[in-house]
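Heads up, the chain below is alone and in the form predicted on its own; it's given as structure tokens.
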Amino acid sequence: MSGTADKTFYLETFGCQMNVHDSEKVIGTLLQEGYRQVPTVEEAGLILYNTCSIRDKAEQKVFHRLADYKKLQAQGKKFGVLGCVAQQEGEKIFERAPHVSMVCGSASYRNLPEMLVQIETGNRSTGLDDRATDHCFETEYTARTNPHRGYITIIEGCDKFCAYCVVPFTRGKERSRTSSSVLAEARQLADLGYTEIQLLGQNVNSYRDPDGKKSFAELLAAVGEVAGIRRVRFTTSHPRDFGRDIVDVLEAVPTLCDHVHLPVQSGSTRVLDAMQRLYTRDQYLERISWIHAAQRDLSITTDLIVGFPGETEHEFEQTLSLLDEVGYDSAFTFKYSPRPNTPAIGLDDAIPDGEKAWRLAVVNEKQKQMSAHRNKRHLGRTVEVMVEGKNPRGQWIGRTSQIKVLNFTVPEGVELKTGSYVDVRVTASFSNSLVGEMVSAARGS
């Protein structure tokens, strides 16, 4: 690795938001211990991959991401594998791809610069803290990607331990900020201009503050109340600690965006209880009966998981009916596969993948058509959408506060910036889309 005059690292991303928000805390910590942040790997001193476990064969993408890499070793590189993935596989890494000198999970990142100290002598350096540790990675110094949309975590790891998820092995026990030094980081965005924050959680509801002080629906009230902020999001939500005081503060505090992400995973009991979800199917519908009964439009997405081990035809089609009886606006999907060290990785996993991919198959051709029926409710509305860019139509792109995505266009000779409000009235809907055009300036824009 160069000199400390220069030093210069790239790192890439994989996974979900958590991991996104991490990099940027990651970053944030590596610029002020000196680094500088290049754009491609040629030019960097220090390789960083933040890894995510969660797909199918994560590991093996890892490990032959590495291996092509290992001819830049020659030019004095030096390299760290992160996140899920360096937690899951530990110092299995060092044996298997020799030339790696760090090897750090998310639960020690606030270990980084007395790592970086170790690797930049010559020294491997390994952070694996497990789920004995009670640490948040708080820091001052996150390189924010997005200059309107700001992340701010607010309880890492996970208690639940689901059966086919590794997050309760990766990430940790679960652990939350003060409900204070969330909403000063919250101050402290909007007073740098930013006006959308996404609290973020593996279970973002199932949030405690250390101090006693705000409950997961108060601090979301709270945050939304922050001068300056005029949406606040939330995610991933776990339906065991969904109560109906998240569904009343919803409808009091208009900052807080009209979106509900609730996974379901499956339809049938019978499976929630193979997959240690903690909730049954009545359960979890009458949550979303709460949804349903509010006063304000809320979409509703979901997760959902087909031909988990065991699961029967019968059981399939439990999981069609529900997308009947929910109505949501999206989903995201997957196949089952096994993942290391889980619970499930015990159980005789004999459905076919050809069957497993049948019925993915099946659930997203409902689910479009269902995305496509509830965005129809939308045509003639008008909708106060933020706005992210242009697409390559030449058409703008937002995002209304249902979190849909809505290209529209402008009179002659407008120039929107991104970041600014503007109300569009929706002319066409698709499954995955909105289309409209733009009627003025949202107020307060």
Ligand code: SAH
Second form
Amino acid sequence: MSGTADKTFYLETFGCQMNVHDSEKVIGTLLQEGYRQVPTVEEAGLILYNTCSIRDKAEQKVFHRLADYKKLQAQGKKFGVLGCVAQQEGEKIFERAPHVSMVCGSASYRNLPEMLVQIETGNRSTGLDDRATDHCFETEYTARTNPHRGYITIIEGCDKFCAYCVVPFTRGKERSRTSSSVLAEARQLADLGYTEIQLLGQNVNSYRDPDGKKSFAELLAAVGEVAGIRRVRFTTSHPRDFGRDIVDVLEAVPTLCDHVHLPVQSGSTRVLDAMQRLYTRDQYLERISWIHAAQRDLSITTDLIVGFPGETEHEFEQTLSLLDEVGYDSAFTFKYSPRPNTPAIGLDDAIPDGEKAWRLAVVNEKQKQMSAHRNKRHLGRTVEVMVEGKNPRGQWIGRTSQIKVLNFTVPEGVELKTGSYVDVRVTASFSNSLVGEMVSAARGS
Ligand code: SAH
Ligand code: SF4
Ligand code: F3S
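Now that the form predicted on its own has been shown, please provide the structure of the form predicted in complex with S-adenosyl-L-homocysteine.
All chains and molecules follow, beginning with the one already shown.
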């Protein structure tokens, strides 16, 4: 390994946006400790994986990576596993991959500086949390990778314990940041030129201000009113904690984006109960009716699981009928994957993989048609997009407030800047994207 004079690290991130943002904070911490980030494993002295264990496939990725690079240990390189697999597997990782010297779950990132010293001196270091940590990982050293869209974690952990889910075991107990610290970070981002803020939490709307000053809806409104911020998104909302006041602020504050992500998981009340989701189909649909009733044209997206143990053909059909009733703009769909420690692991009535695959294909086909139908409504309208770059065909890629991808052309000779806002007229629509022509630079760009 290169000497202490040049401490280098490589970091690869798997999993959700919270992991992506945690990595930005971990990178900031390492830079502060005198490390330099490098783009390849070969150049690095320390190789880190920030891992995900939400489904079996996600978990296997880290072990494949570790196996691929095992031989590099001979060159003195060190390996660390961070994130959800680290917290879930703990010191068992050292047995399965003896070349690893650091295992650190997300609730222990504050201890990284000391842990780095330990591994530098040739020791192993472990940072695990027993659902005991009750503060958030806040650091002034966040190395944000996108200069326009800034993530802010407002609540960490999860206390819901859905029967299929590892998150309460990997992310620790639910804990929120104060609204004043969130707002200070939002203002700091605005000062740095960020125009979009995305508030993050496993259940972002279960937020409870430790100072008791603001509800989640009030915090959302306050972030939306920060000068310079043009777009605010929030993810993920849990249906049980989704109050009407959230729809009210979406109506009242123009900078809040026209989009709600509200994972349903199943359309059957019996399955929802077995999943311990804490709401019925009707209660979920009541929340959807508030969103449908809004004056703003809000897009609605969801997550759902097929083949939960004991899900009958009829119950699966209830998920299909719910898709029709809600009319989602898009959906992330998953085959149930048994996870260690979770209550559902003990349930029999497993559904064969072939049946799960068939249900997934059916649900995906249905949603594809619905997405195509929902996207048609934008045809002929002019919408504002944030410019994200160019696609391989040379068209510009924009993101609408409703979180849709819009590929568009510009008049001859016009060059756009990533992160700027332009108005685009929609000329064609597909199931997963829109196509259009730029009309003009949007106000304030
Ligand atoms: N906190 C969010 C979800 C976070 S996990 C919520 O409650 O909605 C993201 C998605 O992964 C979940 O919504 C669920 O659809 C899926 N998921 C979680 N555990 C899973 C499992 N064991 N098998 C298949 N999908 C799973
Ligand atoms: Fe997992 Fe349920 Fe918590 Fe979401 S609410 S993170 S699905 S346990
Ligand atoms: Fe994966 Fe952990 Fe996020 S399990 S989805 S990285 S909370």
